[in-house]
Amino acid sequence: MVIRTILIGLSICLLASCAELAELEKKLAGTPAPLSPRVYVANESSNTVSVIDALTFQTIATIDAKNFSTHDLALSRDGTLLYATNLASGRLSVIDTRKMETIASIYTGSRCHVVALTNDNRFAWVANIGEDTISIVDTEDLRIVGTIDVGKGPTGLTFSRDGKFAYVSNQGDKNVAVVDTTTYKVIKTIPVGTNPHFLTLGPDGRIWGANSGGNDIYVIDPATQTKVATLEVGPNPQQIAFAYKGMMGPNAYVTVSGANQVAVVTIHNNKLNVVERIPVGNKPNGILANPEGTRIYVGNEVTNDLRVFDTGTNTIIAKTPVGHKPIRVVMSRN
């Protein structure tokens, strides 16, 4: 009697095991396969989108951005979606990235410049160059549901690691503008320098950023909300991604145009030091990391190509073929 008893309970459990297993497989057959790591390119004069395999470094695709000067690009925390502003349109090309295709288009200021999601994804806070505003788009139903006025000439955008605060480059006041993101209110300026241009956030919680008119970057701490360190790296420094050599690191990398290199920058405490120079191609601008830290691509904007190179050799290890004029480089984190 026991053992009939312990027979039937083990029947009814595969039965369950069975239809759980059914239900599993009928929910992950209408799952779309997860995205290979991509890295995405923008073309400004080619008015393009470049789709290149992260770890092939061949070309996928190459998409029409719909619009005029394709200069900035955000991707969506899952990959699925990239934003790409344009700057002679003043329009925010939204990107299907499984289609491959630009499934919306939406006007947001005179030379819209440069691109940035909020932490939850759930807006894209675009910079107005010709208009002096950020308008914020809500990444649900495309449409602009504010504006805010930050400065003459916003050309860089980032948020701090909590999300409160947006910092803002303002190249014609030569500053940082400091937005606190509840109140959508500039809260501080802080000057850094000539042409301000990129900014990003580093792993070490502050802001980075580079002054394109002269030779320098620099870093704010959001703790203070003050300039706490600068270090000239050569003429026309862009963009500032992040990396490993070997053991060491994190360090910046800088794409120092004016130079045609990347200048290595340690980091301790609040000084910098230029390390090593590599030279990577005519007139670097765009940059990344991979997840890693051990390999860094390099959009060149004479040579029209992106370059990949090993940060333990300093080899480059690719050289891909892209648009004319790349000037941002993003990549999904599949």
The other form holds:
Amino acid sequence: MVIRTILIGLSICLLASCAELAELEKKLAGTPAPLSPRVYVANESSNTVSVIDALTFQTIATIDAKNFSTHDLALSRDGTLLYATNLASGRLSVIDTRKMETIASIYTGSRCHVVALTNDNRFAWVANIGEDTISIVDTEDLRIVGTIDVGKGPTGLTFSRDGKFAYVSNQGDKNVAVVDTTTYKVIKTIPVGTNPHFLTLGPDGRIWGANSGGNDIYVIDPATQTKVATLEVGPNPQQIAFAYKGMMGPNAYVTVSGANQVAVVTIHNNKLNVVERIPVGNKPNGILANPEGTRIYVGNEVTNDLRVFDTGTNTIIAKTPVGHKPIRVVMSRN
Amino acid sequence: MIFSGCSMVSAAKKWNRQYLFLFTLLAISFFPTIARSADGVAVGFAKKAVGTLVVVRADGIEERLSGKGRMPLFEGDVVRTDDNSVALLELNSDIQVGLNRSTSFKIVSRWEKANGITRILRLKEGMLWVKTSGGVKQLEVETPVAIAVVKGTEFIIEALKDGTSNLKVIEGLVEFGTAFGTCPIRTSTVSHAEQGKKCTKPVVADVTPAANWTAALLDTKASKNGGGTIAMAAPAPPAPALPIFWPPPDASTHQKIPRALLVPDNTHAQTWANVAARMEKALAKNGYSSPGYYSVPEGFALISQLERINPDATPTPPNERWKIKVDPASIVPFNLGAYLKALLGKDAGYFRVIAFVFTPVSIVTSGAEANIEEAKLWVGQGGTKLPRILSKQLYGEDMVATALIYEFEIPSHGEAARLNKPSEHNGQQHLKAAKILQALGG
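Alright, leaving the form predicted alone aside, put up the form predicted in complex with the partner chain.
Now the complete complex, all chains and molecules, led by this one.
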């Protein structure tokens, strides 16, 4: 009798578990599978974005940006939306990364060059070189809710760690404009050098930029809003990523387009030094480090490929063909 | 056989060509309409310019229109008027756009897979009048600091030289948004936007004068004048605007009036005029004369005249209710104390003004203390009725009626009146004592 009761009880429990499992399976079926880490490359002369598996280095897809001269990329924090500027079209493409297709195209301004997402991903700021403005695109309804006059030829754009300031490099004015993100007003301009382009937030919370018309990189401290360091790295520096070499790092990896190499820069407070130079291909431009900081991905404009380097050994571990003139490389987190 | 074979090959080629043609046709038909392929399609026409309209094409070539015409407009065009010209455009889908003097905008667009193309007018400077008909349009107007999303309406938007923008809605609803939020702007209200701020709460205003400049464009007689000089039609006399009662001064107490008392039959749409009439009727039934009308954000206010009340908040008898100074002979029933006070010119007592405010906007009083001398004039300085354009407004579900009660006390003759704040009676007691709730059916 006792055994029978236990068996019945166990059967009920089992049935209940099965029911729960079925429910769980049902729920999981409705949940989209997580994406594997992906590298996205903007191909300016193909008007496309290459999608590459970050682990196998195989091309998964090539997305038509539905515009011309796809130049810069910004990926939403959850990795589901990719924003791409298109220089010739003056339009921002919005790409659904799950469906791997362009789902919207917004005219922002003549020769829109770079895009950066605000820290809360609420707005995409787009720099329009042809109009000397930043367009503020609401990422929810894709409307331009404001325009900021920043200076001549805005080409680089990034936000401070706390999101209170945006930094815009103006190639025509040879400076970086500091924009207060609460008032949308330029509060300061910082002279930085010849033809400044790329800007990024470094792991030290400082703003790193490259003078593409010259041969140096520079560092701006948001605490003082001043240029605190500069270093010559070689002709036509383009973009900067941060990675490690074993215990060393974080180091700044700078694509030096005019020298066909990546310069590895060590950071000690305000002292920067080039400690290594890695030959990476022909006219390297876009550069990206994986989240672990063990690999760098470099897009070469002339050979139209993405090369992956192990930062521990500086050896190339993959070479993936992409579209024509790869400019910018970004990566999803998962 | 060879001939036959050739014939078959030829037939097959012809067949293939037909299919290729069909396939191409289908591909063209179904390929998503995106900006890249939409460049060559006219998005509308310039119909008329009083003075000269300049259209700068994407390649920099300029074209001009004077008088009537049908100049095609394309995406990427910059359209502008100088300080002596106004112009009228017609965009596809029943959208009329008027350019006032010294106005410049660019025609751009947004394409979304889910929603298709939204036409965007990027206003750099000047003033645009926009009127849509035939339902909701996918049209937006951008200014440097804000965006107006058209919901089927008539409005005027202005990009000012100081970088700020104004939106005046003549009829309908427009979503006015900045990076700090969106404000729905309704008929006969105005909102302002500036960099780094949310658009202001809409304020009721007479928007008729704002649209007067479009008369030259819409009047067919005026169009015969062609180009050259501006032949402005005689502007319609502006409708008198209601004075503004916003933010109201601090009140002694307040009371919300249940919606059911104002809109007893909720199955039928009620206008502001219906609600105002019901309120006026309730007031008249209790001895109040016609109230004064005022404008408040997204609504209106109706203010009763200053009345003398008893300490229990009931109105005093009619012969002394509306007088600040009391005639001793009018004291009925006779009361020696009151008679002597009145005889000596004692004007002490309690007084009340009720402001009925109808608005979906939360009322936050100004912090200023109401003054009896000013309150005495409120009814007379207000409008005698709702302007026609406001009277047609629907009394929406979000409208809230609030009675702001201003109770004043003159403690003794010669002393200054003071606002009793708070009153010893709450708002409901005041309204019940005045029998207003009862008259409304409460």
